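Single chain ahead, by itself, as structure tokens, in the form predicted alone.
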Amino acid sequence: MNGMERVMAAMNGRPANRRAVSLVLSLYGARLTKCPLKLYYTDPAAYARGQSAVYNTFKPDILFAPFALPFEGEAFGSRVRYFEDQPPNLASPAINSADEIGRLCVPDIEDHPKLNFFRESIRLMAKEHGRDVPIAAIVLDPIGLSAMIMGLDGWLNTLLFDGEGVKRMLNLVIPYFADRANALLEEGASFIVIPGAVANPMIVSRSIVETTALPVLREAYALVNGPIVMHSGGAPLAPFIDMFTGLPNVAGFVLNGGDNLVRARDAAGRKALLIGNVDGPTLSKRSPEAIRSECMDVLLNRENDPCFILGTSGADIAYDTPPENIHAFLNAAEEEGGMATF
């Protein structure tokens, strides 16, 4: 079986020759190809070469399109900072309050250079690997995108005190979100991964999630022409999965490191895909033996769960992570073997 077949088996609760493995190696391709990050995150061919190196080196069951969320804010006018060993980050937002929304210009997804970087990267990856492995595109939902454009403090202040400003912002970003997600699916992405930290009750109040975020996500997700996987975004997700299970097109969830797997499955229902939950950004600080042991504990916990993929939680696996630490995931999955118990 190849990665596409294993992931589809997990999504449909069917046996596979081994457990599917998802590793967030968007950044790591630059290390494998010794590509400077400014080039890696601006040249689609350089990014695609990095992901080919990821596939050829580790054979993960999912490849990731660029995990560079600040570029979505940059397309609206935010400023981005580049680094030598980590993904670009937001330097300053395009606006600071709802009073400035009128200054925003919605970028054209057909010809904006930052957005074309994502599209062309996916097109190249799909041409090379699309038959063998799913390609996951990372997209901010309208709530998270608003924070990337306005800054987290400005957006939270708007959510709390300016209902009219919230409406004006969302009227801009909901159609953009849908057009962008669907464009990436058309280029060859297999599904859309959406980091949802800003719509999480650990970040904003449960009341805001229930009264504002959920109606927005319900409207926006219904416009997406493919499956959605909600990502924890670094915040606990298991205690709140039940809030998101009924959203349109949501096929599964990437759990946070430390999320209780039993609780997550009980809340998500037996058919939802769950992915996790070994913390990815800290793999560089641990030994291959410790990583393998944790992976085996996770697999033992989920041994009777056909709709589970072993994977890293959180953001990118760090640039300085030794390759043998990453291989420990695949070794654990191979050691566990097939899923004949299903």
The other form holds:
Amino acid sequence: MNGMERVMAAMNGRPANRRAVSLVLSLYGARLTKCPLKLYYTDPAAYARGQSAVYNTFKPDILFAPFALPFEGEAFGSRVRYFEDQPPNLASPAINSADEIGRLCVPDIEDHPKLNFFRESIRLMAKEHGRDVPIAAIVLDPIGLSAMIMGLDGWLNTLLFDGEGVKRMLNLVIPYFADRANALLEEGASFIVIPGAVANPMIVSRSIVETTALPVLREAYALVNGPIVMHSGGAPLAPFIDMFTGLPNVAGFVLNGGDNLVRARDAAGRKALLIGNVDGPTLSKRSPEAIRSECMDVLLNRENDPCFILGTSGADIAYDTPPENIHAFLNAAEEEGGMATF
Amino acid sequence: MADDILETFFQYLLQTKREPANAIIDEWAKERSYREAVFKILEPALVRFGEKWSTEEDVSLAQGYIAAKIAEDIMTKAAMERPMDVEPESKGPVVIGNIEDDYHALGRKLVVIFLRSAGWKVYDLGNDVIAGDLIDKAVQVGAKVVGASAMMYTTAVNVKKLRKEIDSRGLSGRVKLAVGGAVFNLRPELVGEVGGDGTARNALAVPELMERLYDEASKG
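Target state, the form predicted in complex with its partner chain; input state, the form predicted alone:
Starting with the chain above, the whole complex follows.
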């Protein structure tokens, strides 16, 4: 079986020759190809070369399109800063409050250079690897995108006190979100991963999630022409997963490090895909043996769960992570493969 | 009576109701003072809120954000009162900032509000502050605690530079290093790895942390 077949098996609850493995190695491709990050995050060919190196080195079961969420804010006018050893980050938002929404210009999905970087990267990745391995495109939902454009404090203030501002902002970003997600699917993305970092009761209150975020997500996700996997975005997801299970096109969830797997499965239902939940960004700080042991614990916990993919949680695996740590992760799945009972 | 108002005010904090929370304090202060409201209503409510935030999974960042805004509203009104019987900003000073390369400002802003509400003199240097600048400021103003905020692992490791700066200038023990941010909650062992002297689970717990670190620094 190849990665595509393993992931499809997990999504459909069917047996596979071993557990599928998802490692967020978007950044790591730059290390493997010794590509400067400014080039890596602006040149689709450089990015695709990096992902080919990831595939050839580790054979993960999912490849990731650029994990560079601040670029979505940049397309609206936010300022982004590049680094030598980590993905770009948001330096300042495009606007600071709902009063400035009128200044925003919605970027052209077809023509914006930063958005084209994602599209072209996916096109190249799909051409090279699309038959063997699914390609995950990472897109912010309208609630998270608004924070990337307005800054978290400005957006929280709007969500809490300015219903009209919320409507004006979402009227701009919901159609943009759907067009962008569908454009990436057309280029060859297999599914859309959506970090729900803001639409989470740990960030905004449960009542805001229920009254504002869920209706927005319901409307926006229904416009997407492919499967969606909701990502914890770094906040606990297991306690709230039941809130998101009925959303249109949602096929599964990437859990947060520390989320209780049993609780997550109970809340998500038997058939939802779950991915997790070994913390990815800190893989560099553990020994290969410790990583293998942590992975085996996760696999043991999920040994009879066919809709589970062993994966890293959180953001990108760090640039300085030794390759042997990543191999240890993969080896755990190979090792379990022989004794899997699902 | 005070207990009733405290309970009502606490519920407004939880429900992110900024205007009613202000209104109840305005009414209370008509016959007393905002300063009294700070000690008798705001502080106890914030302590209770902080305990809930630290221990329960359904208290959100948005609720903390609004609690900070309400605290700021009331502290501003208290500061406008004359005569003032207690000197504001009587503790500290402390210097804080988001560490080099970190731009996640909200947590730091909440910390500043809650520290000032608790009477601390705070020098807030903003986002993406290099270690040398934080220590220069601490030396200049005589701060015994420096606070560094980082949300992600990739930026949290830059706190090591701050530890190195403190040690290389011979300030170890006399200037304590407080660290905070989401990644330290997820990976508590990171506090020691980057050389931190302590952390707090949320912004409301920071004044207590500062008290402890300030005491330790004062003892040398």
